[in-house]
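This document starts with one chain, in the form predicted on its own, laid out as structure tokens.
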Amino acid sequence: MVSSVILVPALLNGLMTGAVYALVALGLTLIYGVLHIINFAHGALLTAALFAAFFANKLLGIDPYVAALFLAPLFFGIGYALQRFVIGPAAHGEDRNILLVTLGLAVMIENALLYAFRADTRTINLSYAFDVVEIGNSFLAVPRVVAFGVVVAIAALLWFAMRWTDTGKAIRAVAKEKLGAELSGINVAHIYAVTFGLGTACLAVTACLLIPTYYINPHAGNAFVLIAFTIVVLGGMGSVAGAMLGGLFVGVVESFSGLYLGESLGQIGIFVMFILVLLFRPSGLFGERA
């Protein structure tokens, strides 16, 4: 029997880690919810955002948390442009073409980063990277606590925007019935691009939250994609609330798996859970059948 002195910190650290996973999954599930495709370029775009946050700090001396304020709009614009002027036109209205285009984008982005920066692993040194906050008997890393608070705020903001703003209502209309939304005067191509931009902006914020304690190389973003896909399936394909709750749950599962099985085997629990969800609850927690 493991003592609560160990279990409580494992639970809290799992929630902190899960929040970051949830933000990656939020971008993925937003895109799936409207475009009904999995964005294979998600990991590559996260890697690009990590490099952007890294060089904003190294070259301009900008703290990653401050960098998020301008990288998020920048990557929203990049995502919007990719969907509106590359993915959309190249797909010719076929979902399978979108899958191939995003896969091609992933290969191009990763190889461009590999060519420009080689395979070297990079990190940055920040004064607060190893600071901790004491909560009871638990010591939580400051960057993880900050990340948790930011992710909760972003999830709440997205929920409010999707529910109460005109753009959010248009996104939900297109996700529910594309043809009906188009007949109602909604610019579907614009909504597709806005949704893709929002998903990409989530990656920019994620990169800024990760960079204080995470390494960077041209394949770094791929480590999060399989986990994010697991979260999307667990929470329900296209469900924002499901992605948030699923991310927290996956973080806790990984933490406890690492506690009982060892650090190197921590992610086994995630993929066992993924298989079980597909077998017994393919609709996830809140979404439609995956």
The other form holds:
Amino acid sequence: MVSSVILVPALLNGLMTGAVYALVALGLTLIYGVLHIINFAHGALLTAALFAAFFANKLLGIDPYVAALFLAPLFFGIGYALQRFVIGPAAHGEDRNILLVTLGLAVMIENALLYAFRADTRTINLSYAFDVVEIGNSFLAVPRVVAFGVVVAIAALLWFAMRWTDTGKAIRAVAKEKLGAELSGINVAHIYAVTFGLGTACLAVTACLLIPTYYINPHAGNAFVLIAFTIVVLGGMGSVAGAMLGGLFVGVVESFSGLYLGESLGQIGIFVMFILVLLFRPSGLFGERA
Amino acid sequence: MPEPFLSVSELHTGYGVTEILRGVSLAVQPGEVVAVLGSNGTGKSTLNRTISGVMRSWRGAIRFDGVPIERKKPSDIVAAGLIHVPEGRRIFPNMTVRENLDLGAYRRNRTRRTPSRDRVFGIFPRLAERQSQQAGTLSGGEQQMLAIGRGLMADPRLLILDEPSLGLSPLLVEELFALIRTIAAQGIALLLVEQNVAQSLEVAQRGYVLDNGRVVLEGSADAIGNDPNLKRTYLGM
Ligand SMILES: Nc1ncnc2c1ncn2[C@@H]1O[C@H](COP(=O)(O)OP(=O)(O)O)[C@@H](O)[C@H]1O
Ligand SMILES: [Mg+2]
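One more: the block was the form predicted on its own; return the form predicted in complex with the partner chain.
All chains and molecules follow, beginning with the one already shown.
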């Protein structure tokens, strides 16, 4: 047995990693739940957001946490426009077209970033990047604690907005009953774009939370999106609560796998669990859809 | 003669390459109740979907209140006061009765919701009792009333009802037709698509019979009801 001196910090660190995974998964599952498409451009858009956060800091000296305040609306706008003016019209209502369009977008974004910035890996230096706080007996990196808090706040805000605002209700209506929503006067193309925008805004916030402690290169987003896909499946496709719980769960699994199997094998635990869930609970770990 | 409130002229449409409507023309005057009859699969729902803009017309014109609408978005057609209560209800099962109704008024000013809701509750008192119940847990009859109630929340000037009596018990069908009369009495024009021939022709002033994507019979409700060909030839009864 490993003592609680090691287990508790591993658990807390796992939850914090998991929160960031959850935010990536949240965007993905939101788009899946409403548009019923898998957005293959999610990883490339995360990479683009990482570059945006990077250059906001390198060129303009803006702290990543401050940058989140304008990158989130900016990426909302980018996501909105992509869905409304590119993906939607190009797809002609055919799901397999949408799949190809988002895949094509991913290739374009990644190659543009590769062309502009080469394959170099970059980092930024922040005074607080290595600060730690002590919680119980655990020392936790400040940027990770901030990330956890921000993700929990965003999830709560989103939950509230989905239940209590007109647009939130319209999004839920379109997700569950598109024809009924259309005939109620809800502009489905607009709601699709808003949802895509929200999913993309999640990525901008993720990028700002990651950049203090993470490196970037033109493929950086993909590692997260692969994990986010597994979370979306674990949490039940389209379930917002499932994405949150699934994200935290996956973070903890990774952390404990790292503890028992060694740092470099941490992520193997995720995929082993993923395959087990697909075999035994194909509808996901956490029941119902949002 | 003045231009009709709703006019459909020589409408053609279909799915993929299969033509379903082969030149349908019909008209509804303000405040008029018009029945559209026809056996299963003749294209009645397709006609409704094309009028409300969720399906594109291939050819032909649709005008509502003097304005061409065949190229408009469904949400703009709703905003103009032409509301389609679809076959199969299409309510939001995971939301409360009240949320369903409020979404019906999505395009309108928020301040209009309470008076509209009160009006709907006046017509359907049972919805008032079930306000905070999840719509998915309502009985079939209640779900149909909710679907119509949601349509009324948009303040329709013309309401299309697609097979509202489908799946209801005879007693509930009686009740439903009484409610349809109440709605018509408020001056809302109705395009009533039904399999329930006798009862629809009782509420309607005029009617059209559709067969194989074409209008094969039209006229006053009485004339249609008395047509010797109606049941055997067109409705396959
Ligand atoms: N989504 C669809 N795709 C292909 N064919 C359809 C679709 N919906 C209806 N149809 C076909 O169109 C014809 C008319 O259908 P519909 O308008 O629903 O008839 P009705 O409402 O009069 O029963 C039917 O033959 C039906 O099979
Ligand atoms: Mg039908």
